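What follows is a single chain, given as C-alpha cells, in the form predicted alone.
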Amino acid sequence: MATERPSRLRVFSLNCWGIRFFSQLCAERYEMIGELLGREQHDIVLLQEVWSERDFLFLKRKLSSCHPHTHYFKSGVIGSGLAVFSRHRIQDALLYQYSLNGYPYMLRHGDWFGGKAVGLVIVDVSGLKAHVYVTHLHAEYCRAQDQYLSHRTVQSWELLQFVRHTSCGADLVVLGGDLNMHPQDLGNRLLRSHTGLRDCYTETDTFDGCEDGHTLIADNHFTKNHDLVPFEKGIRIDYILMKGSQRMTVKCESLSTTKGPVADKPFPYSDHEALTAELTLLHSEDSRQHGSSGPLAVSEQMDVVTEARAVVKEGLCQTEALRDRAMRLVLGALLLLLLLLVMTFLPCSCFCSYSTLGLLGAVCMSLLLSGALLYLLFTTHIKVLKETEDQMMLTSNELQTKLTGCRLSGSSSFDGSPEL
C-alpha cells in the first residue's frame, strides 16, 4: 500500500581518505566515522576511499545493528575503495571499473592502482526499488595543466552510460561520491544532462554546511593548500545526485555538510567534508506539484557532447604521441642491444670488459621491456578513447535527428535519458 512506503530517505556520502600507513590518523578517524554513522541513523551510507577491507569489516561490525546490509566493491590492485551500508535490504549489486584511470608509472598520484569504478546496489526501500550508485573518479592534480582531463571525461561518459542503461525500472535513482569535478566542469555537465540526475545542493530547500557547499575546505586540518589552488576558500567536488521516475518523484528537503573540525575531537573525519541529504519521496499522484525537471534541451546536450568529443580527441592525439615515444624507446633499446652483441665479438681490450657489456645489456633489456609495456598500455588507451569518441558520435547523430524532429514538431526539448 502507498501509505506503507517511506516518505523520507536519508543519504550520507563521504570520501574517508583511508589509505593505510599513508593517511593520517586512519584508525582513529574510522572510529569517529563509525560513531557518527551509528548516531545519525542514515538510511543509506555511501563511502569512498575505504581502501582496506579490514577497515570495511571494522565498520561492518560497528554498524551491524543500525546498517545490517552492506556491500564492499573490489577491483584494481588495492580495491575500488567503494562501500555501501544500508538499513534496507540490498537485493543485488554490480560493479563497473572505468576503462581509463591514469598511468601505472605515476606512482606519486597512484590512481591507477585504485581501480576507480562505479558500484550499483539495488535496494528494497519498503517496496520501492531504489538504484543506488557510488563512485570515485580520477583526481585533478593541476587545473591549469590537467593531464587527466580526457581520462576523467571518459569516466564521466562511462558513468552516465552505466546509469542510463542500468536504471530502467527503478522507482528512485541516487548517485553519491567524489566526482573530483567542479559543478560546471565538462564531465559534471555531461553526466547531469544525459541522465536527468539533479544536484541535491542546487535543488535543496534548506542547506546547512560550508560556504557554497564546498567539500574540500581550507579550514580542514588535513587539507593541503596546493590542493585548493587557485580556489582559496574551497571547492565542491563531492555530490549526492537524485532522480525520480514516472511512479515516484524525489525532492531534496535538506542538505548538510560537516564543517571541518569536529566538536570535542582534535581532528576532522577526513580531508573531505561529508554530505547528508534528506530526500522526500512523493508518489505519482503528487508529482504534479513536485515534478522533476527534465534534462537539458537537445541543442544544449549536443553542445556538451561536442565539447566532450573535442577533449577526447585531444587526449587521443596526446596518447598517440606517447605511444610513438614508447616505440622509439623500444627501437633505440633494440639498436643498442644489437650494438652490444656486435661488440662482444670484438677484442674486449679494444673497448670494455665483458662485465661492463653485461651491465649495459641488462640496462638495454630493461629499456626494451619498459618501452614494450608502455607501448601496450598506450595502445589500450587509444582503443578506449577511439571507442568513446565513436559512442559520442552516435549519440550526437541521434541528438541531431531528435533536434530536427523537435523543430519540425515545434518542441524545444527532449529527454535524452531513458524513462524509468
Second form
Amino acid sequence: MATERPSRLRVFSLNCWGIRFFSQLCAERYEMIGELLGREQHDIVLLQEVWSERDFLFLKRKLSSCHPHTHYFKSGVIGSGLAVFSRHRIQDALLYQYSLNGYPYMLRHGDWFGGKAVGLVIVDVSGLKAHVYVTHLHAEYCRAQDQYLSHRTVQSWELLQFVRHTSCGADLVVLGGDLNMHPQDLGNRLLRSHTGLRDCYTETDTFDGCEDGHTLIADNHFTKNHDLVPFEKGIRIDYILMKGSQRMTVKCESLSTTKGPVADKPFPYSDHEALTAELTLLHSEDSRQHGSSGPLAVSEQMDVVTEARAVVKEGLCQTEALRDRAMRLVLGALLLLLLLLVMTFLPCSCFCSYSTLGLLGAVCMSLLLSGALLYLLFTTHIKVLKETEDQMMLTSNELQTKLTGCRLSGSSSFDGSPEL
Amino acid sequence: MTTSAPIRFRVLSLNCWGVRYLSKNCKERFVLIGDLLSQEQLDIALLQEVWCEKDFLFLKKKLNSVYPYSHYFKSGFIGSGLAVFSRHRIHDAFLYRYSLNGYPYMAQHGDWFGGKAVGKVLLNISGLSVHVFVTHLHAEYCREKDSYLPHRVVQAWELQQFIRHTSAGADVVILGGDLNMHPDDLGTRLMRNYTGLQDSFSETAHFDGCEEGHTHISENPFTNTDGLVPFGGGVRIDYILFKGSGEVDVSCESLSTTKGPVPGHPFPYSDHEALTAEFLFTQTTKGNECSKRQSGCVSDKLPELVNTVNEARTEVKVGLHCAERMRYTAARTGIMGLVLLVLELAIAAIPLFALGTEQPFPKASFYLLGALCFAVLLSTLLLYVFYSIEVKALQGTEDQMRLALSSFQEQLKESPKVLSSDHLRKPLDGKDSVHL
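In place of the form predicted alone, output the structure of the form predicted together with the partner chain.
And the full complex, kicking off with our chain again.
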C-alpha cells in the first residue's frame, strides 16, 4: 500500500487583523485576502483575528468554489477569531478554549473578550487523516515587563497538552497561528519539545520572505514601531509547525511570507505577514518515534518544564496578591458602607447632607461589586494556575522517571504514555 | 488467542456531596468515605463534589499508603469537585472545562460557581494504556421545565468530543461520574452512541445493589424524596462506562452499589450511592470488528446516532433562541437605562440655565434615580457579556453537530448495506427522531 509518490499539501496562515471599526481598511483588506486565497488555492487556510462573523461569511461565499469546507470557531464574548478554509473535507472539529486570557478590566488590551482558543479540524486529505490546529495566543504588549507571561505560558501548556492528547490517530499534524512568541521564548520551546512539532521556517530548504522569517515587520505601514521595540526590523511570531507519524513522513519543501506592501495594491493584507508552507508527505516504513524519547530530548523537556513551572508559580504569587487586594477592597467598601449607614441614622448628622451620603453609599456599592467580581476572577485564575502547575509536576515526574530509566538501561524504560 | 493473563481492574465512583457548611455531616462522611476506599481494594476511585481542597487533602493523607497517586482537578471559582485516587501511577492529567454551566445569578443552584469539567488521567496497567475520565454534569432541578437542558446537552456533547478525540491511542477507556441524566435521556444516549462506551449496569455479569441500579434513592435519609416519587423512589444518574479497543477486550464482571444507610454507621456516605465495578481486561488479537468500533461509531448504529444528534441539535437551537432573546432583553434594558440617565441629566441641567427659578433642586430623587440608572446599566452590561458567551458556546456546539451530521451522511453514502430494508424496519430506541 506504500506509495513512493509524495503528496503535497499547501498550508496558509494569516492573522487578518479584522477588528471592525478599529483596524484600518478592514473591508478592503478582506477583499484582497479573498482574492489572494481564491488565486492561490491552498489546501488548508488558517486565519486568526477574523473577529466578525460577517467577514467570515464574506470569505466563505467568495471562496465557496475553491474551499467548500470551512469551520468558524466560536467562543468567548467576541469570538475566538479562528477560521479554517479547506479544499478537503472536514470530518470533525473540536475547540479548546484557554483557561486564562488576560483581564476583563484591561479594556485597552481587550484579549479577555476574545475567547482565545485552539481549534482542531480533522481533515481527510486523499485518505490521510490530517489533524490541523489553528490558534492565537495572548498578545505581548510590553516585553520588558510582561504582565501576561504566565497567561501565555498556561496557554502554551494547554495547547501542547491538547495537541498531544488529540493527535494520537493522526497521519499528519499541522499547527498554524499567531503564537505571539519569539522562536526561543519559553512557551515556544515548551510547545515544540513536548509535542515534537517542527518549525517550518527552520526545517525548510527553500525560504522566500522577510529577513529571518519575520511576520511582523517595520516595512508594513500598519505596524506600529513601538510594537517592535527593541527589535528594529521585525519579529517572528506567526508559525506553521508540522509533524508526521509512524506511517507518514512530512517535510517542508518551501516556506514563503508576504513582505509588507502588496504589488499593485495600496496597502498590505494585514499588520501581520502571511505564511505559506508547502509540505510533502511520504508514506514511511520507519516505525521509530520522532526523536522525543532519547535522553537528550527528555533532558531538554525537563529543563523547559522546570522553567515553565517557575513562571507559573510566579504568576500564582502575583494573582494571589491581586486577590488579596480585591478582598481588601471588598472589606474596605463594606466598612465604609457601615460607617455611612451609622452616620445616616445618627441624630446629629450635620457633617454632610443626605445626598452626599447617598452618593458615597453608591460609590461604596460600586466598589463592593467590583471587588467581589475581581475576587471571583482572581480565584478562578488561581485555580487554573494551580491545575497547570499540578499537570506540569506530573509531567516532570514522568520525565524524571524516563531519564532515570534511560540512564540505567540506555533506552527508554517506559511505554504507554501518549508519546507522539 | 489471549497473549497474557487477564487483568482485573476495580473502579469506584461516588458523588461525595462535599458542600461544606451546607451538606449534612460533611466531615464525618469524608472519614467514612476514606474508610470505604481503604477497605475496597480498588485500583482507582473517581470522586465528584469534593468541593473543598481541605477534604481532598484529608483523603490524600488518609489513603496515602493504599492510593499513593492522586489528582485534584481545579477549575472555576469553587473548583471542579473532581478528584482521582489511584493505586497505579498517574502518568498524565488533562482537564476540559465545559463552556456552559448554568447562570451566575442562579445563586440558589450554584452550579455556575463550580467549574464543571471532565478530567482525564492516564494510567499504565501492565503495559496497557488506560484512559480514565471523571466528570460531573449540570444538575437537573426541575425535569418538567428543565431550563438547564441545553447546557447539559452541550456538556454531554463536549464530553463525548473530548473522550473520542483524546482516547484514540487508548487500550481501555473508562468514564465514571455523575451525569445527572437518566439512562435514556438525550445526553446519555448521545454520549454512549457516539463514543461506543458501554454502560456497566447493562453489561455486567453480576449486579448487587439498589433496584434498577438506582444511585439516588429515597431510602437514603439525605435525599429529598419528593423529587424521586414520579420515578418509583429512585433514579440512576451515576455511571461507570467502559470500552476496550482492537487489542484489548473489556468486560464488566460485577457491579455493585451502596444501598443507602451503611451498616454500623448512623448515616450513608453521601446523598448519592457509590458504584463499584470490576472489569476484566483481556488482551486479544481480534482485528477488524473492534477497530471499527474504535473509530467512534459502528456503521449499523449510524441511523440511530444521526437521530440522536439531530435531537441534540434541536435542544441546542432552543437554548440558543432563548439565550439570544435574553441577550436582546438585556441590551434593550441597558439602552433604556442609558436613555433614562441622559434624560435625567438633561432635566437636572434645566434649573441651571432657567432664569428666575425658585424651586429647590430635588437632590435626593436626582441621586436616587441616577443610582438606579447606573445599577441597571451595570447589571445589563454584565448580563449582556454573559449571554454573549452563552450564545457563542451554543452556536459553536451547533456548528460541530452540523459537521458531525454531514460526516455521518458521507459515511452512510459509503456503506450502502446500512440502508438495507432490515435496518429501516428496526425500531429505534429512545425518543422519536427529529429530522432537521
